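In the block that follows, a single chain appears as structure tokens, in the form predicted alone.
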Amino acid sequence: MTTAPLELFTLQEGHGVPLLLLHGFPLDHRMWSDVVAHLPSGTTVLAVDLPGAGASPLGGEPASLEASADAVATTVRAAGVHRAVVAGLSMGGYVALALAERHPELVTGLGLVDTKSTADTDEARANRLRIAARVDSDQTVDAVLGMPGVLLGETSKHERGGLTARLEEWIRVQRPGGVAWSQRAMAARPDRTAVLTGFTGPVAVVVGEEDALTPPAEAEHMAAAAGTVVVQVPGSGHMSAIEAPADVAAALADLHDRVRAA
């Protein structure tokens, strides 16, 4: 297991079960604070920045979402965390089930956010390695500042005007090396679904409706494994946490209510 220290981050402070947020691609820990502004004040609210994103190194490791995971727990634990709600969008997804995976007994609930448990095609596979490429040869992200255009659903492009600059932003400050280790390792990921239907702790599949890159079939069929029901958030594509922040933290309050239930 990897000991590469990430970058932990209190966005808030409570009690209890700590609430830990892993953020999407090509972002960072920031993309959650309008989220956690909608979460009740009690719960204790942790992020981290990924392997390579934000203020967090790229350890030795080859390109991989387990290397991502042992690094979320390794962090974690390190700090005295031991027990955590884990919430992902996007690769944050697919990072909480890879933790969820390796490390169950840290992930006492898990929350899917715009995210889907099986692997990539071989398509959509091809493209990213070839996206690590162009910003390996490049040493720029520019081969990625045009995502908002697919991040963001028809409704936030429309209404939402600032939310394009705003996640260019948050991509123009990334790194090229951190945004290459992290596509290869998206593109190696598995299928986990298997992981959902092993899982014992509640789920929350949370999905825009316009979102086109995880689009709400893949949520259904997520919490079909999970024996969940899907979350589907109104006028919101694949950043629905950027786009709908007060919806994806109610869906999440509700997850970490019912782990405090349980």
Contents of the next structure:
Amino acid sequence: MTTAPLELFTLQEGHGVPLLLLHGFPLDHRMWSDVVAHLPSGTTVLAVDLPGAGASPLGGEPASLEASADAVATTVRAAGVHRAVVAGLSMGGYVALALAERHPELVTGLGLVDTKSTADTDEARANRLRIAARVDSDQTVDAVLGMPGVLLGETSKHERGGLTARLEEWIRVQRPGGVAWSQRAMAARPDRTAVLTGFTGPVAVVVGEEDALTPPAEAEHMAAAAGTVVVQVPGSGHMSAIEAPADVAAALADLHDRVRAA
Ligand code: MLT
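If the structure you just shared is the form predicted alone, then what does the corresponding form predicted together with D-malate look like?
First the chain shown before, then all remaining chains and molecules of the complex.
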């Protein structure tokens, strides 16, 4: 079965090796807009909508992050991109690791933001499958509409009033089929810590200090495997890219510089 091409967006024109951004769940490429506003102006910045999210179709493949990674690779290669610094937040990080495993020649640097390399616990996996079944039977995304309450850190919930509504607006327009597929894909993912151990390019590991979903201990685990240090983002939860976009942009710009210097 072939992987369906995804929607590819040029968020900023520039030159050199592009930075390719992969979004979290249940969102789409728009979650990166504040980070892009803080990135150096000469960097080409690309983003995709992952399968079934935003404007991208779902192919006929069974749900898996391997299918997502293959779809990303097919899409960027069709656009003439054969090397990229790939950065993903949460689900986007899971896909970035699958991409580094399956298409290593494409990934010259790896940015892992509010994500983890370990697999789900049995309980987390069962919860995802329950949510996927509910989304399928309701044919609405109601089951994930409350997610901003866990995605955002305490500081954002108290001090960045508009973020909950902004996330809800992005979640509300997602398609139930894509949300259910992504949950099943994440539930099936293996531990990919060994991908980090074997990765030879520069790596950035970034985490919100208040991230309750992929907490700093998971970031430390990835950084130890990659031989790097964690960039902790103060006052931020699991959505550091929208809670503290300048800090995330600085870490990704530094990663991009390290790739250029390598
Ligand atoms: C995300 O932000 O992409 C999700 O929280 C990832 C997950 O559910 O593991």
